[in-house]
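Below, in structure tokens: the form predicted alone, a single chain.
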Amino acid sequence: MSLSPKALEAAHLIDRLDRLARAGEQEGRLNPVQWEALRYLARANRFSRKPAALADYLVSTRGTVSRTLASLEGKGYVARKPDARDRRSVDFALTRKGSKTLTRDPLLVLARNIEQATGGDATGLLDELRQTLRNAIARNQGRAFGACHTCRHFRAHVRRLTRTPHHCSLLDEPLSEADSRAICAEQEPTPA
């Protein structure tokens, strides 16, 4: 199957945008993988802040992720704590320093460029990029890591008058509104 010239050009543009966005990551105290780890932890729900989930998300080895998290912990960007459900496992969370660092994330420059190029409405671009990502994940037999509220296991508004109005039927856990917007390692897209 031959590619259309426009599809190939779009792939080159995405690659170039990625490189330009990543250029800002070379400045400062963090390397590109450390930036990715911070971004992931900021977006991941409480069930997905484990080294194995981060390794799957980054399509990296567990050893590389372990070293990355140890370095971030040593620099004060993340904190390790025992998993509340399985004490043999650990979770990681951003510290205040990690959260503050993300306010200077070089990827925000690319987001501003997208906002300018789309006139503030990136809906069409998002739909096309999401479909492209779904295709790439399927081709590579990867995990979706989508938002909870788009998962087939998500149950909305099952607990009306509580702080955790939603529920995950896979993990049998309550979900807050913030949880429902976070990405999850267990996410399975709702069938179309």
Contents of the next structure:
Protein chains: 2
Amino acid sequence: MSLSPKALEAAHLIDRLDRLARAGEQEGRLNPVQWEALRYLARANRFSRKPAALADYLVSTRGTVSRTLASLEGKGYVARKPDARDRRSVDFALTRKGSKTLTRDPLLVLARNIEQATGGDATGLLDELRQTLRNAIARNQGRAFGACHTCRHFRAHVRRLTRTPHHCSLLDEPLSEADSRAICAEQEPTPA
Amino acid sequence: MSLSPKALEAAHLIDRLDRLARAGEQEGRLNPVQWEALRYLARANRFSRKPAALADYLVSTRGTVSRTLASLEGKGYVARKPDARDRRSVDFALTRKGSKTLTRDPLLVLARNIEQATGGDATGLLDELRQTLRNAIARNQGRAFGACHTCRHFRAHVRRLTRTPHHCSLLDEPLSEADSRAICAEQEPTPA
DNA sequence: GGACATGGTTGCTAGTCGAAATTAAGCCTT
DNA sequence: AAGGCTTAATTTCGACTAGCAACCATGTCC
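To test you: the structure above is the form predicted alone. What is the structure of the form predicted in complex with the DNA?
Then the entire complex follows, led off by the chain already shown.
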């Protein structure tokens, strides 16, 4: 294998950093998956805050996610709400406590470290990581779970001067600015 | 908090990448900790291949590590050997099968992705990650587990023309070139 | 209306973790 | 050399988590 030692060491460092970040997670008795669930709920749009979508996102099973959410619900980090349109379905959302807890997200600590390390300009690092992720996703043919506005179904500015100027042509739903920056379970990258 | 969005996104990407890498770990029935144990044993010097050191490295407990190693031993990836000097202690080492398995390390896949993303020159990425790790370790006051030759106890080239030219002033042990590049549980960075 | 698909929960089993108790060995002081 | 303290590793125990598969309720399609 013609793998440069540098790339290998970079991979090693990424793993190590992530593990360090996760090590601090004993904090509020949250395990890594539970943190990820919180993060997901914080960033997902209102059509994607469902167990099934989260299961896809986590590459896990529905059963497991069901219990994860139940656990988080029990600790008061998330709350469930029935879906008005489909009575099989439920919506989850962060509670105030959940949002507050997220500010102690170990990933934030990592981010602060990066901030320091790069002297505030993480542009180069960011570009490379992004490209790396792109490769990784392509190889795994995993779902992207990208931002709404990068999706092929995103229609920008179809309703001017409203609070929901954008539109999703897949779900046929009006979208706010905030919506357009959220993670969407349905997101498919616009073909290059 | 004055945290740049870029640093935050970089942290997010690091986590995402690591999770992707770990996702492939179902492979040979090895869980993440077990992979890390294998990696550790591959890179640790011969004084550090002990359960206690591994426990520190993993920021875990000895009990857990004991079971992890027992499991790996059961599957034939590692073998134990009593320590001649201290009969309480045991040394672990990769078996041939363990070494072979490591070539399928999911981190290698990540490394290949980085290789692609950076066009082979991961120098900048590497520097930033390294600096980040340094910060993180400083904050966590965790042990460094750095390479032997970066240690304050490392004495280079004290025995010329031998197979063990270097020396560890802490353990008072001769060191080969290979030793000097291995991970050491006792490593303390040379003060800047 | 009946077959089938979909969203979610629950019973079961297996595996993991951390804390504490346990065993064995080394070290040190007298 | 005897007792007390420390250290290395393992084991036991209890709590949790994961995945699978069976299950229920609801929605959809012919």
